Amino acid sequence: MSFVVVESVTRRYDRQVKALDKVSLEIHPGEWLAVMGPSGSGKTSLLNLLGGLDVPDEGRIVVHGVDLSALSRPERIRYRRESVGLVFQQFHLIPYLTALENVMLAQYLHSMADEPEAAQALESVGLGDRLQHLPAALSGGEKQRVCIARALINRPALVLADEPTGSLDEANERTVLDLFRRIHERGQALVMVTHDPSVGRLADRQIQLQHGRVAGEFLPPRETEEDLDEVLEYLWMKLEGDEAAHEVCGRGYRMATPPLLERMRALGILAPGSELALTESGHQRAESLIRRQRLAETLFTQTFQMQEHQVEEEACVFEHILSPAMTDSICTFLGHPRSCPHGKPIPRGACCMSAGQVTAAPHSHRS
């Protein structure tokens, strides 16, 4: 049974411009829906309608059996307080209230402020040491995490997010997306507006808006072999004990979602169970991948003297296309190096064994 039903909704502005034109869609309980499309396509207008911040000129929106189109303004305010969590790109924090007080304000508007509960919500998003900081003293990523804690404090059934990572750097984007993955895993329905295809593919389903209409509806594409390699590279570095694995392998970290990890278990790359353990075949595949990548980094640095950012870009391409024979040729040409320019061990190959070297690998298959 659908959790949200949007039926032939039209929204006009200035009686002429149609922000939405007969849009119909359904959202299932616990589903993560990505709303995508160019600027001006109606994405934010749709989010405002779902949140009860606006009303349609035609059609209706039903959320968990409640027809928003039939609600009075006070009833829509109550609906937002009790059923919806809103996360904006621009944060909308009260500047003279601390992070803790901003979260407690949402509690107060809902029912009753509870300081320990608000503090726990901030601790859950990694801000336990920022409770008493004003917004001006927080970074962009920290402000967004306050917004997420505020949006979730009343346990809404529907979470709406409008470009929540649009103004964040890569590190903070990963942190915030991880929080949204946790929201999704808890079974809350999540509707996220985004321009970023890599963010959109984290969702269960995507819809594309064009000129106020639904131009397409897509399931994110199944993982490619390259996607699996990205996750394997991230897992290998974790096995090595690299605490910066999530930064160095940002794409693999973002893609290591529960559904993809389950897929890797089904493919025999990861062992069954809740722990992240490589199978023997998974270990061999990851070892070969890391070897190609680190040999390419060494070649580009020592032989071609490329800049570091160029080395990383080119190595990411070569790690997926080097044949075993070419990999051994590069290794022999370089004199069978034991480590890459970053000091990480390069797994040995057959050519290294014939040269009398010992195989290098992480000590454990578990992280």
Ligand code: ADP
Second form
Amino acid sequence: MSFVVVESVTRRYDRQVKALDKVSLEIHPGEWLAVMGPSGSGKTSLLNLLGGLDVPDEGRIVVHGVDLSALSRPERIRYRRESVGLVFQQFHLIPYLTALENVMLAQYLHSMADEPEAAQALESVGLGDRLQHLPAALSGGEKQRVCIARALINRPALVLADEPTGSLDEANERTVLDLFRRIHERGQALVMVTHDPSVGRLADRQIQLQHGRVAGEFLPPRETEEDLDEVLEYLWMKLEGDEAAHEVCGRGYRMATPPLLERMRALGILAPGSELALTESGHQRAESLIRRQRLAETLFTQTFQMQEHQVEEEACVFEHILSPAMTDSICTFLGHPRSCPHGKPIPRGACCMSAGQVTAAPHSHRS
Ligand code: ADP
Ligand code: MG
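Moving from the form predicted alone to the form predicted together with adenosine-5'-diphosphate:
Okay, now the whole complex, with that chain kicking things off.
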């Protein structure tokens, strides 16, 4: 049975604008649905209706067997407090209450203010040391996490999030997405509006809104080989001990989510277990990738004298298209360099061996 049923819902703000135009969709219990679409396509309007903050002009919304349109105002307020968790981009925190009090307020609204429990919720989102801070003293990422703590307190079966990562930097985006992943793993249904395809891809299913209508519905694409390469690059630099790996390989870092790492274990790229370790074939693949990238960087810098930002951009493309033969030619042309312009070691290739660049493991003599 569907957990949420949206039946031919229309919402008009004035006579001309139909923010939603006969939208129908279903959400399964525990499902993570991503709502995508251009600005003004009706995403926020849909979320407001699901959250009981607004009512449709036509059609109906049934959540867990309850027809929201049939609820009286007090009943709708109760639904909002008890059955849904709202995480919006504009944080809706009360500015003169501390983080702890903001979470306790959610409990108060659920008539169960309990300070230790609120503190625990904040600890679970990594804000154990921010309990007494006012929202103004919290960063965007921290505010977002207070909202999530607040949305978690009652374990609502339906969590609604409107572009929750829209204004966050990469590190905070990752923390926040990890929290949503936990919400999902606990079996709470999650409807998340996002512009970002890499965030949408985390969902079980995506719908695309356009001009207030559902224009498409699809399962997120699986990761591509190129995605795996990006993650491998990030892991390689991390294993090299580079503290800035998450900045240099931003895309790989963002994609290195627990589910993807699990897939890479299944694909034999990462070794089984909780430690981050490459298998032999994973190591070879990463080594060859890093070799191509660093050789390309050396070529662009030394031979073509490109600017640094241009070098990085071009090298990121080149590393995916250089054939082994071309790679060896470039390496030979450059005289088998040992390190890239940033001083990072370039893994050796077959051409380096034959050029006698490496005193490899001693050969056994047969004579
Ligand atoms: P999205 O979240 O996808 O950007 P919205 O749901 O916010 O889109 O808006 C859909 C359409 O409805 C837009 O054309 C927007 O201008 C209009 N709209 C949204 N809220 C209101 C409102 N309160 N009053 C009038 N028009 C609105
Ligand atoms: Mg919006």
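Numbering follows the first chain given and starts at 1. Everything numeric here is computed off the predicted structure, so don't read it as measured data. Between two forms, the rigid core is the largest collection of C-alphas that superpose within 1.5 Å.
Here residue 197 does not count as shifted, since its C-alpha moves by less than 2 Å between the two forms after the core is aligned. The rigid-core alignment places the CA of residue 280 2 Å or more apart between the two forms. Relative to the superposed rigid core, residue 78 undergoes a CA displacement smaller than 2 Å between the two forms.
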